[in-house]
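Single chain ahead, by itself, as structure tokens, in the form predicted alone.
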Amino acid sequence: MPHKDLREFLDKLEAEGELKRIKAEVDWNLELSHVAKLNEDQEGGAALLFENVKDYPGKAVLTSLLTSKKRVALALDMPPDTRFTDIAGQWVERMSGTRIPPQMVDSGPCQENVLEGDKANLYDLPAPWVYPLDGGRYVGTAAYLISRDPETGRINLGTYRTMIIDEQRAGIQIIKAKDADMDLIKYEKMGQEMPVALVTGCDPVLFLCSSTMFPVQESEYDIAGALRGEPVEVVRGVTVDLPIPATAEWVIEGVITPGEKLPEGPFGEYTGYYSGTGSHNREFIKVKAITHRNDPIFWATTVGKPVTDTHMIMGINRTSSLWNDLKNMGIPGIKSVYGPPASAGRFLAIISVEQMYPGHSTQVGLAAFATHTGNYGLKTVILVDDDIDPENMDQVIYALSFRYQPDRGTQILRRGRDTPLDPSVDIPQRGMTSRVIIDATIPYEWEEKPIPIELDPDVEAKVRKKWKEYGFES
């Protein structure tokens, strides 16, 4: 059964031993994020709920929620031991069904407390200061922006970093050509402000969807419904005519005026680097209202070097959406797709292919870059045969060592669309990237292929049957 809200999910994590409550007072200014990051660097680090945040009695901060694939599996209502690529495979399977639109309800706990006008103060949110060189406190790290296409009515949920500028203004980095940017351009042509809502803290499936690349005509609410197996309950905003998740912990309602900008940043990004030098003029939200639940929980992420929940989330959703895109292209033989969390799931993909004709592996590599997901930021595609598990790096390195021939298996593409956050590109040149296909498959057309070493199946079965007799426990 899907989780009705963030709190129900936290109850599940606590029962699984995956949640740690921090009851000691912790300062929102650097201390909280440093505790979280050091915890994340430990293998098996739990999600952390800081219940005693300095200056914010009764307001908890949640970090490191989805830094492990076990917790991602639980978020998607799958067994906790589900493999990464199996999580992605089930995502693709659920996506193949009917979309389930949200269900409007009369009221929800997200509006238990309503602060409008001058009473709506962004500093009432326990947003942490994450890294020393950040430009400010970020209210949007594990949050998503809700906007509407004024022409089609399509509702979009998109993840964009959001920094507190003052009590009622928050700078937001809406990346060019993303859905919210296209919505904003339409409002600008109409000479109108764009109504928005910034949301944090609800069923984690919504945040998984908000940070995934979907075609512009699709609403993340409908996709979340498909992944959950039932509709997301929404209420109408207090000051904006937008559907808000009924169980959200915090909601910031407001407008963005096209053309008006204020300094935002810098910010330590998921690449492990700052995305530029200094601050840049960006759009900002003018706050009209803040609503929240009683005893609200503020969900934040440390971002920074891998692996944080940002990387794990992007690893899962980029793997799933790339695999789904390739499936929809109708290319046969694709057995598995893996976007490693350490690459944020977006810069590198490993694809397992059962080859059926000459040039098949090359087709898959080129297709990956042509997909909706891969067209934005994907730089490296590694192709392996179907006997290689893309999630097993020892097997991948084996294929790269004994099947990959650089002059035959390397194709470099000179120009492709890139994210402006990519630190491997000189700052003035960001937005474009080169790309490489590394084909570590055995060529289909070879008449004499290398003969693999294999165990005798009958002897293997006999040995496995007697395994404990040899003194092994399992």
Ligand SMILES: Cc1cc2nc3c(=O)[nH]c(=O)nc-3n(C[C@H](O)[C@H](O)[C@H](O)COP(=O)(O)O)c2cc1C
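Note that the coordinates shown come from a computational prediction; the quantities given were computed from them, not determined experimentally. Residue numbers count along the first chain shown, from 1. The term rigid core refers to the most C-alpha atoms you can superpose between the two forms while keeping them within 1.5 Å. What changes on going to the form predicted together with the ligand:
- Comparing the forms between these two forms on their rigid core, the Cα displacement of Val459 reaches 2 Å or more.
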Second form
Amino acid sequence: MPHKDLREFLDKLEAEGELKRIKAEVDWNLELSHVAKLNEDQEGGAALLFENVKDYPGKAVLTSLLTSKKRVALALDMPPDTRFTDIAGQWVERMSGTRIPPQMVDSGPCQENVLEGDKANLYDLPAPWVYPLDGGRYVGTAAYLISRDPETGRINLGTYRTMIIDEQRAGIQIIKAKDADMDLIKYEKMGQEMPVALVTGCDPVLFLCSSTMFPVQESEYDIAGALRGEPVEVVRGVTVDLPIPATAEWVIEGVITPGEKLPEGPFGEYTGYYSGTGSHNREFIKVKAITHRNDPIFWATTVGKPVTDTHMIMGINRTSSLWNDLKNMGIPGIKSVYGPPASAGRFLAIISVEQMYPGHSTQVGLAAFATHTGNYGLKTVILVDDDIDPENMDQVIYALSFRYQPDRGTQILRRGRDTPLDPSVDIPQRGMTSRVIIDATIPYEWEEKPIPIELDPDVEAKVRKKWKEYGFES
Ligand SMILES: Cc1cc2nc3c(=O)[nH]c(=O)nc-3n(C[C@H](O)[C@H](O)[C@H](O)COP(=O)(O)O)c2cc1C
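So the form predicted alone is up there; where is the form predicted together with the ligand?
Full assembly next; the chain just shown is listed first.
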């Protein structure tokens, strides 16, 4: 059964021993993020619910919700021990069914408290200050912006970091060509403001979807419905005509005026570096209303060096969407796809292929860069044969050591779209990257292939039978 809201998921985590409540007072100013990061650095650190945030009685902050593979599996309603690539495989499977659009309901707890006009104040949210050189407090990390395509009516949910500028304005980093950017361009042409809602605190599947690279025409609501197997219940916004998840914890309603910009950032990013050396002029939300549940829970991600929950979230959603994109291209033989969380699932992908014709593995490598997901910032594709498990680093290194020939197996592509956050690119050049295919497969066309060593089956059977006689326990 999908989770009705964030609270139901937290109950599940608590029952699994995966949630820790912090009762001691913690300052939103750096202390909270530092507790969260240090906890994440400990293998197996639980999700944290800060119940006593300085200056914010009754307003809890949640971090590290999806930092472990186990919690990602639970969020998607799968057994806790599901392997990462199997979670992605099941995601792809669920995507192959029909989309399930959201269901409009008359009311929802997200509007239990409504603050409109002058009463709406962004400093009412317990938004943390995360890293020392950040440009401000971030109200949007585990959040998503809802917008509508004014021509087609498609509703988009997109995660774009959002910084408080003052009581009623929040700067937002919508990177060029992201879906909300496409929507905004249309509003600009029409000479209109874009109505938006920024949401935090919901069924985690919605957040997993809002941070996934789906084709611009598709609504994340419909995809979340397909992944959940049930529609997302939505209510109409108080001041904006947009569908809002009925059980959301916090909702900021407002407008973005195309062309109007204010400084936002820098922000300590998931790359382990600040996003730049200073702030940038960016679009901002003008707040019209803030609504929230009683005893609201503010959900924030951690960022910085891997592996944080941001890496794990992007790891699963980029792995799944790259795999799904490749599947939709109809290329045969793709056995498994893995975007390691340490690369945020996006800079590097390992793909195993059952080769069926000469050039097959190269086709997969080139295709990965051409997909909607891979086109944006994927830099390295490692190709392995289907006997190699991409999630098993020993096996991948084995293939790189004993099957890969650098001159034959390396192909460099000079120019491709990149995230402006990539610290391996000189700051003025950011936005474009080179790419590399590392083909660690045995060439299909070789007539004489290396002969793999296998154990002699008769001797193996005999040895297994006598196993305990050799003094082994099991
Ligand atoms: C925690 C987190 C923060 C993110 N911050 C940004 C951001 O500031 N700007 C951005 O364009 N994408 C950001 N992304 C990536 C986008 O969410 C992702 O590209 C998504 O596909 C955007 O939605 P869209 O495809 O509907 O445009 C972030 C992802 C995560 C998980």
